[in-house]
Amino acid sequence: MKLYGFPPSPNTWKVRAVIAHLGIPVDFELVDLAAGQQRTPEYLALNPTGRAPVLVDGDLVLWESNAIMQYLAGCNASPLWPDDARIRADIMRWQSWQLAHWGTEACGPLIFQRAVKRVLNIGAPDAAIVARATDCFNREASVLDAHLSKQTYLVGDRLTLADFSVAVPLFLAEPAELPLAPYQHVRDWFARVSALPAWRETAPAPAAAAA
């Protein structure tokens, strides 16, 4: 089993803290994204989205993060994905949100206007972009924290797949000034998560965590 993809991007970091976890022998491989090594055609064979990461198993070839941490969580009987039709798919309505919302919405834009751009050197953030955004943070951390006031993880008491889908953008709450003071709750679940040894084993460089 071979997993692509770049160590600095949230999505693959997320996917290998998973694979650390579960403590399955997955062999990585670079594809160097600041290089543009996604565009080459023996990558796009891959995955013609040209992201990242992406898994090959024999001859199944995924794409899609989520998609990634469900097959290798099914396929090693792991309680992050339990084979129970409601658990799952409450996992799957947080990695939805994430997907949708979260990530998109929220983190993702702050990230880049206000981490990745610095990086990379590629000009000041955007203050539109930042606006909205912030908004977007606030109305989600809100529904995030509410929901953290009831119980300890994302999906019961029990950590999960979508725990490693939601926090992974947090881990850039610093140079991204995500603006998380008010969310105690999420503040709370979040060191819960960030402190399983699988996100330390499987860390971007901190000059490159940002990319």
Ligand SMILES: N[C@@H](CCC(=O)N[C@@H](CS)C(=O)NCC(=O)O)C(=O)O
Second form
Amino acid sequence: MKLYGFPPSPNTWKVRAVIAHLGIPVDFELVDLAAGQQRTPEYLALNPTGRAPVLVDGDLVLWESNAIMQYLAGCNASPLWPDDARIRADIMRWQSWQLAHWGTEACGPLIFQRAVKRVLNIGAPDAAIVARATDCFNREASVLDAHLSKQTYLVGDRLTLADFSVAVPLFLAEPAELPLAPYQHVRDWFARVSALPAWRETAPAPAAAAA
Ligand SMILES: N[C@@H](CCC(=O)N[C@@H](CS)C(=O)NCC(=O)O)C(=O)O
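Next block: the form predicted together with the ligand, after the form predicted on its own:
First the chain shown before, then all remaining chains and molecules of the complex.
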């Protein structure tokens, strides 16, 4: 089995963290996004969207990080993705929310404007985008905080794939200046989830994170 990815990108990091947590052997191949390797014909044959990561397992070629995480945890009968329709739907709910709102509307634009632009030296943050994303961040973080005031992890009382998906952008809270201060339950939950050794074992070099 082989994962193609770019270690500093949160979508690659969360998949690598799940692989480390599961303790399974998966070869890794770098797709250097900074060098444009995601647009080579060889890579586009694997993922026509030109994004990382991609998992190849025999004749299965799978892109979209959350689908890859579900496949890996499912193949390994992991409690991160229990064989229970209700729990899986609940995990999917948070992973869908992460893709559509938490990542794409809130954390992602703040990470790009404040952290990625600085690392790549491609100009100042766009104030209008930062303002809109900050509003989104506060709206979504309030929902997350209220949920986590009632439970230890996102789904039930156990760590699942949902925690990996929703937590990963928060590793960039400092450089992206994510306004986390009012959200005590989110901060406590992130402290629990980020303490997993799997994150440290797969962490990108600090200066490269977010690129
Ligand atoms: N929804 C996709 C998003 C993947 C994605 O946007 N990856 C970024 C890195 S975090 C990428 O490959 N960007 C390169 C590009 O768009 O050219 C997933 O979860 O796998």
